[in-house]
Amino acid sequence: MSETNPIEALAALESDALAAIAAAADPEALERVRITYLGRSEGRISAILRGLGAMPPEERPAVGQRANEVKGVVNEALDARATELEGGAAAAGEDLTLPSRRPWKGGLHPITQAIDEIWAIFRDLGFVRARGPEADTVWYNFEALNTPLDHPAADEQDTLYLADSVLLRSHTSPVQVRTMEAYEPPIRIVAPGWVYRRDTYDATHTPAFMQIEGLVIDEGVTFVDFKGTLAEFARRYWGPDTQVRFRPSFFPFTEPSAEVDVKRVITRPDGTREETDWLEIMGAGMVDPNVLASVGYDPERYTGWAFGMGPARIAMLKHGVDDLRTFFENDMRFLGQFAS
């Protein structure tokens, strides 16, 4: 080639190489083209670059520059053709008629949704949200709430002790005590959070679960305020036709105490309406004067009421779930129904 015009020879070589690349039908054929033109030992373009030393000095720069340009063009063509062949092979193994896979869509857990809905109602009723530590002391978890450790009610809330008098709280009621210690009345709080008990893991119990406490303290707060507020919450959450029932009960930190039940009205897809049975949704009552005295409040001046509910059970009722464990098994077929 050096006896002919080397620049013209390189142009012809470039044309031949591009034609061979375009004709390569598979990766193996393409590799043979690469070796033919760019191989270190027998490559035709490589041979021209190796022969630069035998050329007249005045020709070397132009020929070398042109040879490198051709080499670059051929390399780019090889890469482009390799991509085409790989794409064709991938497409050949796919069923392009299948529907595309949609990306995962995140959503709030159904229990978190229940907490947010409950909180939104009480926020509109004038409450603020409060938090406290999950690891607390015996004083805040039991004694300040009128529950001596030798009282049977303490056994019913057997929890997990960490060290000395520190334990994992068995209810969110310690937040009530801490709030009353930090602030003077009036107080209207809702306190959601994790609580821990040595319960069996079954369809209606878990050893760790979310709870929501509420507390109202002020002058002149009566049982009428207590019943009216919780009845209003139930109607806003379950619907305006919801009936509310208060049954006498016992809690060491409230007196009198009550269990709150609701009877809902469900509208079926066909338009028919059906009443449910009575369902318990929370325990509540007027704050015991001993609890007020333990935080330095004057029980002759201040009164109040409190409640506690499990949002997981509220979510079970709302969505018709009959096993509490399904909320915690991380089955995306179940949880995905609640993503919004």
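Residue numbers count along the first chain shown, from 1. If you're wondering where the values come from, they're calculated on a predicted model, not measured in any experiment. By rigid core we mean the largest C-alpha set that fits within 1.5 Å across both forms. What changes on going to the form predicted in complex with 3,4-dihydroxyphenylalanine (DAH):
- Annotation: Cα of residue 25 displaced by at least 2 Å between these two forms, core superposition.
- Once you line up the core between these two forms, the Cα of residue 222 stays within less than 2 Å of where it was.
- Here residue 249 does not count as shifted, since its C-alpha moves by less than 2 Å between these two forms after the core is aligned.
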Second form
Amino acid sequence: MSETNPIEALAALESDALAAIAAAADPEALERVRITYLGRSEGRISAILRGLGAMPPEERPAVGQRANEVKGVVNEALDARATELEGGAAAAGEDLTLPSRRPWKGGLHPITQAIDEIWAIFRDLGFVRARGPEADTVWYNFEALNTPLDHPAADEQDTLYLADSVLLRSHTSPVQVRTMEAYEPPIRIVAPGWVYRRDTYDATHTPAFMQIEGLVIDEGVTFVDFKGTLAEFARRYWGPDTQVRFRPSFFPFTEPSAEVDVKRVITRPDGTREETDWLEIMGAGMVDPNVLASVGYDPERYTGWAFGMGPARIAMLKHGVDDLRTFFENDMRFLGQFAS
Ligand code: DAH
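Alternate state requested, the form predicted in complex with 3,4-dihydroxyphenylalanine (DAH) (shown: the form predicted alone):
Once more the chain from above appears, this time first in line as the rest of the complex follows.
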């Protein structure tokens, strides 16, 4: 470059660049031409402009002016060619006004989100996560839980049998039994998972659904621990103003048993606050001594409490969803609203 007159060199660059622009057949080729001549670090015209400082001072103004001129001409030619190429694409039937496709954004299913939120609260309260098989035996699903097969409570949880005494579990409570068999107290577990029932598919039932089981066993665990921990959970989940009510109920594996209800305080868009109706969120109770005995624990030494809740129901309450089926129909217009 130093050998040639820079003004002549610029003229040559200009005609080379214009020829290359005219020859560029598509936008990518055109972009490569732009980089060759005007690219910030390697561009040949850019290099001359950058080299101005090293030239004899009397040459600088003329070379600088010419270099800027060439840059302007090349830029204009690039723009003009770009427009031409677009026109060609449009002529070829491409609709260049069509918005680009939005990339898929993954998200957790609303029921998975509810499980994660519920789990996080119990984790902070010192619980660990446990799991058990979805195909289990009559012993784990019913008998060890103080529920003889001819007990009416077993009818309510009719399920699919895979073999004589092997079934799809009708609740997550068998995880209680399996955990107690495998470990000595103290036990503090939360066990989410699928369960199955002979239920008709409607707005509030699905034959396969999620439950979250909880179990606490130790020496000296009382009804106060039971109520206090579950009330604390409800307030952490739904806010400190949430009221909690324990209604007497019956489950074969707890004595006494309760249904736990919450009354939430919601803030309307205009800022006014309103109490909801009482809503049932779980079944629970003090673990029946017969259950402790069935796993070989000494019921005189250990006591505990347990609960079972449906995260889908909790997700419905949280999001104001009134038909459970929408969670399972995989309509992305519905599910996409929960992607965060
Ligand atoms: N297993 C019960 C059901 O599916 C729910 C339940 C109630 C679980 C009380 C418990 C409990 O652990 O203590 O209906």
